[in-house]
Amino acid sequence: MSVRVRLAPSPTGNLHIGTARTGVFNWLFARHQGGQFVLRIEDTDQERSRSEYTENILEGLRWLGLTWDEGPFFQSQRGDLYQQAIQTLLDREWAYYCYCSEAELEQLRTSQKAQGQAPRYDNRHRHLTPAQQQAYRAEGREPVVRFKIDDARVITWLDGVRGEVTWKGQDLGGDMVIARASDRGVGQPLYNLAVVVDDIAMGITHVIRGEDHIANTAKQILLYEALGATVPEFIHTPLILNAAGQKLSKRDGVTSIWDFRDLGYTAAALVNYMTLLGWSPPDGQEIFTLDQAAANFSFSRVNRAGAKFDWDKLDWLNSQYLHQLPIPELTAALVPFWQGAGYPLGPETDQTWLEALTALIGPSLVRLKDAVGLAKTFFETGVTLDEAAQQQLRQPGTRAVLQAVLQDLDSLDINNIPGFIQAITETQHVKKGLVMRGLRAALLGAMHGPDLAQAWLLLHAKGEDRSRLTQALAVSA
């Protein structure tokens, strides 16, 4: 059997990390099995679906490296298939028209709640006569199509992560709506029907999705059987949880893939981390490419328990990827963040200088966005002195050291800054630490930061060191 899996996001929002992680598991399984990864856009909800969300999803998957073999297919373009399936179910008497009004359904729910019962449809229109149907139509009622669910039926399947799963028909809420009325008439399909029809038509062999779909699976198995199709294997992966152990949602802030990109996470690190959300590699390795993960991937190593999202772990992974990037690639990745911060970058910007700056701050990066703060002083004209730097500039001996540096600045050999500092130390008869601290305060405005010699070289290349030394002398007076 050739494995065929699918990712089927709804374009009602940006690409969510949960959807992306489902995509990762589908992709890994397909590649491990030598199968096909199909992309389907489930856009039957015309009121909420947006083309910009579709594009966001496609761009996000490409950015992550989750290339698909077929698609994207759009449910909105497959209406004839759904209409045929609806008619088939009606003809086989697996489905029927229901004319209940919303007021009647609400009254039913209220009554059930008052009696301490779980809300469910009581199947009251399952056996309407043609005359009764005609009477409802005469009232102007628009029917929905409901699929019959046998309360006595027990639905069981062998889940790829959870083992044997069993649902009782009586727990599925009564006969389910599979198509609703619309301005285009009865037959606009709902999720459970459309997904089954699509999976049948596309030959999907394994349905891999989050555990929040388990109740849907029980209903969908009944639809597969009613349509005379082979039921695929189902694999329900653990949900991604927040720190409180609840499903990660928009209330947690960052959930969109582009949110992570904008924070400065690389695609490689993010997809690596998503792979670890629920799956443990057999060799214990935590840093790997998608292809390397695919070689070892199996659902036997996917946990049943929810996977807690760990920001510290993601930060660590991201830092490892950043520290391994060649300087030219890392520089190219940092430029958009510097531009977004309004730093003066243009075609005339010295690429060699930018790469030297990248090499200086690179070891301190955890996220790409960190470069905005770390590089700020190198793009600024003048320097902002923090309290510790101001105190250092007022220390005895600092002013004389800075005056000597400024006096000899024209003789500075940028290839031998340590030698220049040593010469100042000797001529001023002070300890080297005083010179280093004074220079750091004057040039960088803080007592902690990157390598002083390399930082000075960058500032000197822009002619910024002289003005900062002069500014510092005014403070030290």
Contents of the next structure:
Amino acid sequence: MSVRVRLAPSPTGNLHIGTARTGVFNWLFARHQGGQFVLRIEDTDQERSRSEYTENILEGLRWLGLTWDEGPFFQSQRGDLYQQAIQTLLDREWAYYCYCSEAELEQLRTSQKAQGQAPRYDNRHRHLTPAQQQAYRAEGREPVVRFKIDDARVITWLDGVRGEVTWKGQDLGGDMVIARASDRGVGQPLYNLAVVVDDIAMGITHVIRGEDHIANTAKQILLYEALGATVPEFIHTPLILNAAGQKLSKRDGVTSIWDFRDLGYTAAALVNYMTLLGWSPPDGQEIFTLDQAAANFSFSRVNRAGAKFDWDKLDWLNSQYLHQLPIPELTAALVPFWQGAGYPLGPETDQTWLEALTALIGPSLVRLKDAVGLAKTFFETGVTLDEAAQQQLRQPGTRAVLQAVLQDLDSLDINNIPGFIQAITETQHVKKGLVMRGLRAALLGAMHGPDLAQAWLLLHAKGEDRSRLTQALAVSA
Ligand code: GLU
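Swap state to the form predicted in complex with glutamic acid (GLU) from the form predicted on its own:
Complete assembly follows, chain above in first position.
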């Protein structure tokens, strides 16, 4: 039987890192098995679902390279299927109408709490007579549909990551609501029902999802059985944790894939890192493409324990990717960051100059966003002198050096900056270090930074060297 897996995001927010990582595992498994990867948008919650989130999720998956083979399918367009399944369950007496009001349920929870019990529905409407049902309807009560959960049942499955997992029916909270009240009769289906109906209809063989769905799996297995369908394999992947060992959340400052893009991580590095969040390749090689990972992928190498999010590791991976990018590609990736910082970049901006700038700062990049700070001085008019640069300019002899540089600037052969510096050293009878440091302070306003000759070349192309040297003279001694 050919493998069919699915990713089933709810469009209630932008593409989340946890969903994307579940997508990675589904994709890798499907590709490794030569199977199909289905995308299903779970938009049954009409109040919270939005089409812009759907767009965001699709765009994010494409950006990461997580291509799907079928879909996207939308649960909101599959209502008839769910209605049929609910009706089947009602007909087979696996499900029934429950007329409890919210106030009654609240009262039940309060009394359970007072007795130190976990809140659960006590199945009180499981055996209503037709007359009782009639009476509730006459009161105007809108029923929900509940699915019977046998307290005595023990549900066991062999999880692809966690091994044998067992749940007791009595721990599932009593008969579960599978459809809300609706004037159409059977009502709006809820998550567990819709997922099972879809997974059956779509022929899903392996349900791969986050570990936070384990309790749902126990309930869903009961639904498969009641609907007379084959139960698929279940594989629960470990959660992504923050440094404190809690589930990574909004409080950690990043949730959506776009947060990572905006910080300057490339899609290739991020998807590589997400794969390592839980999985380790058999060959120990940590830098790989999705295709390479797919060739080696199996759930036997996925950890059960939560995967700690390690920023240093992600940074390291990202820098590896950035450092091997061809300069034109890296330049194209940096341009949006420079534009975002408001640097003067237009269609007329000289591409050769931009690429030279990229080549200069590229080796120092860890995240693309680092290029904002590193390139700032090259986009600016005039220089901001930091404390150390000002001190350097006040060193005795520096002024004479800068004056000589300015005087000879017209004769500068930009391809032979070392020769020019050497000549100044000789005519001024000073140490080369003084010339170098004076120039660095004047041109870049800081004593640490990129290669001086390359930086000068970039500034010279914009005529910035002359004005900065003149500006520095005012401070120098
Ligand atoms: N819509 C669910 C979620 O986003 C899908 C869970 C599942 O894969 O069944 O968490």
